[in-house]
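One chain is shown next in structure tokens, namely the form predicted alone.
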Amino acid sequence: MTALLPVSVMLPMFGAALALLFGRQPQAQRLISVGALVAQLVVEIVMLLQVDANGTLVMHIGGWGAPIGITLVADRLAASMLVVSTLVTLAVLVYAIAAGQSDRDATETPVSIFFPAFLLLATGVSNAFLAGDLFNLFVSFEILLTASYVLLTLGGTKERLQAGGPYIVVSLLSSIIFLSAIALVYTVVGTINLADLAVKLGGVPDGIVLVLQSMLLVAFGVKAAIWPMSSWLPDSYPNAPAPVTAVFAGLLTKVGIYAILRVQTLLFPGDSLQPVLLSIAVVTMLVGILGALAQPGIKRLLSFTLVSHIGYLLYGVGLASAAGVSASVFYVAHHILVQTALFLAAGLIERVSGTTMLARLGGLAAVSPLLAVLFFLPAMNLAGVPPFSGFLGKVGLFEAGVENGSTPAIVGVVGGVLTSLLTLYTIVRVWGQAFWREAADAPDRVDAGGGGRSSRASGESGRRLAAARSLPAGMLGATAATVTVGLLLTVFAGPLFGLASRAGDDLMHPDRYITAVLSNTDVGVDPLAGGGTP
């Protein structure tokens, strides 16, 4: 079963290479890309079932045991994240293929580049979740950075190149910080294997540990778009093609949160920075949602809600308890699905109306009731309306906060409730203006020709109706599938929260991870002996 670990990484990597070879044959690229992700998803579902039943899977690449070689590790957290991320990636790929076929691949998006870059992105995500050492995690981030920059600037339009500039600068800055942290870690401790590092950090002075912890948090915080390192996200994501924005919103920031969750629970299991993390989490929630309130366009508005809800995830990590971490794990899966579904729906809105600016939208519920449903369900889920999974995840986080009882934790509960109410208000505003307002009442509606007000409205409605009827089935199906899986989190909340609780329990007992990785190695390390800096 350990062979499943590298297979999960190699399938999209080989798919990307094959897609590049068949660059002049779009149909072959589509089949290769879908086939690679379907096979990857099957492998990861089997892996999750195996890990949940029998414990952590570990593979030392090339037979070099930890801490010398490259180690891939799949515990319940990593396996769960792999399944959810690949599911979302596959849905977005189907959406992109349907959009491309509908446009006869004649848009500004060059498909010969899109598929290899998209699969390379999937490779980076899988490798990040399985990485058992800091350098492999760094390599994963660089793969993600390369692929995401290509996807972000597809077509080479002025707007996308301008949006890609800050993104690449900020990402490179975080990579430099991360690489510096790795160098410092190796200088101080002599290893970058996570399990070995967790053992040996016990012999390092507290001041140095705090410096290492802070550098890693800053590097991962930029990736996760945590305040005050989140300003790049709303300026970058909205300008990308709809499928690219959707997959970015669903996955890239979650890789950063995953890295924070992993290092905080494994390397720094104490709560020395708990008040700081909780405070930053609350500010991230509030700054994000206040930014969303001020946005005139749906894409930027959703980008700010993405930042805001990263605060919930960090809040669970900051609580440093089994309940808080478990709720955070559940909320990560929920948020990946919901945020991706909303951006896919935003892409459909743009396709029908030619814009996502609220001042120009109206009457979409009458034009496309299905689109209205596909936006409404994940929107209510994001806001945390009962009984959706967003509500269940937030209740889990708030219960953990009340159980903690500290002032920052209680402030976090209050901030989380306020953020949830503001999210609901924001979503209702979008819903009312874009879907229920008469198109003729939109102050800056698109003038579709004609002389008077009624004729303009009539011409615009007719154009939108025609666009709604021509929405590709693949785009609607992929969006509906993502929305449905998000709803299944509510239907099967009991067993899924049970899985998240077991994952959280593993994280709160790092000795399990350490033992799984360091047992049967070539270096004869007693995994639980502690101390021993070289």
Second form
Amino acid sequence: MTALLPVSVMLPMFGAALALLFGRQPQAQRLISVGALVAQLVVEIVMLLQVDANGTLVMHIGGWGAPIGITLVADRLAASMLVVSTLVTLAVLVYAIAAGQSDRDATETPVSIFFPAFLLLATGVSNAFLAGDLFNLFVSFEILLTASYVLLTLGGTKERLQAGGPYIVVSLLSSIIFLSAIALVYTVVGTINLADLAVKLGGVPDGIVLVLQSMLLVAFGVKAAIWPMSSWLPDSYPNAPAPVTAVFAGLLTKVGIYAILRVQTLLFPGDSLQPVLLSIAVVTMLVGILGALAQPGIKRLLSFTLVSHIGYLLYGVGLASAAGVSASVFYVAHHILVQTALFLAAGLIERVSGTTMLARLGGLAAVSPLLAVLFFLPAMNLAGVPPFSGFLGKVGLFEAGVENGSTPAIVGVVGGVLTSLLTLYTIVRVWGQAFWREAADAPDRVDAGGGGRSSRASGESGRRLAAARSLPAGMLGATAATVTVGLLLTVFAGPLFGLASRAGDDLMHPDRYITAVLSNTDVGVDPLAGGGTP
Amino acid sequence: MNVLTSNAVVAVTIGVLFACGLYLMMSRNLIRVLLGFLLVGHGTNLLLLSSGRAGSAPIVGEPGGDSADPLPQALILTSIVISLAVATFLMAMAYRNYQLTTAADLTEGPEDVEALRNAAEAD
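Show the same protein again, this time as the form predicted in complex with the partner chain rather than the form predicted alone.
Up next: the whole complex, starting with the chain shown before.
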């Protein structure tokens, strides 16, 4: 069963290679891409069931035992993150294919590059979740970041390059901080295997541990877009193509949060930075949502809510209790699905009306009732209106916060409730302006046939309107699927929260992870012991 | 491992490479960013190198033998490959940007305002 671990990384990687090989046959590329991700999803669901039933799966690559070789580890957290992320990636891929097929113009997104880069992004994400040592985690970050650079600057237009520039420089800096942290960790402790580190960090002076912890947190914090390292995100995401933004919003920041969750619970369980993390979490929530309030365009607005809700995830991590971490795990799954669904819906809005600027939108509910529903459900889910999973996740977080009882935790609960209300207000504003009001009431309305504010805008929107009054079924279907899975999170909240609790419980008992990795049961020969060649 | 037994020359070199590299990376000019990234990359690689025990042949599996640690060197090799890939991408990006604007800078002066307005409109 341990063979499932490398397979779930290799499938998208081989898929990317094959897709590159079939660069001139778009049909074959699409088949390969979808096939690779479907196979990966199946593998990961099997893996999740296995892990949940039998405990953590560990694979030592090449038979080299844990502290020396490269280790892949899937515990409940990693396995469930894998399933959710692949589900989302697959949905976005179908969406992108449907969009490309109905557009029939490869000028904006050169198809031959898109699919390999997209699959490499999936490879990096899977590898990051499975990485059992810091350097492997660094390598997977680099794989997914390099793929994301390509996807973000797709087509190489001036706007994309300008949006990509800051993102790339910021990502490079965070990678350098991460790599330096790895070098320092190795200098101090002499190992980079996470389980081995967890054991050996105990003998390191507190001050040095604090430096290492801070460096890792800063490196991951940039990737997770935690305030004050979040300002790159709303500037770069909205300019990418809709599917790219959707998959970035769903996955990239969550990989950062996953790394923080893993490192905090495993390596630094003595929570000396707990008040700091909680305070930063509250500021991230509030700054993000206040930024969202001021945005005139839907995509930028959603980017700001993305930053804001990263605060909730960090809050759960900062609580450092089983309840808090479990709620965070549940909230991560919820947030990946909801945020992706919203960005996909924003892409559909752009298709229908040629713009996502609120001032020019109106009457969309009449034009496309289905789209209205597809935006409304995840939007309410994001705001945390009661029956939805967002509400359940937030209640879980707040309960854990009250249970904690310290001042930063209580402030966090208050800030979280306030952020929820502001999210609801923001989302209702979008809903009211884009979907509910009469189209004629939009102050900067651009007519389909021209006569708009500027010739460029009206020409583009006219073209899109003509192309897209009837939305492609694939795009609607992919969005609907993401929304539906987000709702299933509510319907099956009981068992899923149970899974999240077990995952959180595992995280609060790092000894389980350490034993699973260091016991080396499937390694025949310890390369260091007998002096024999492995 | 041997904490705090690093070579002073190596330490100063790492510091200088980081300082110069980060200074260059703070620029809007993509070529400067590229050069800065290369410098910082070398600084990081040197930092990785200095994290292991130095001065002997890198052989593992000789208990008690006087050997250097091979792991940092393996890490550096990987990190060099990654820096190379990213540097190539940055070069391509700088070239593309030059094609579009015939300038090495990403944006400058009043163009920034224009770009922001365009971005807001495209949103």
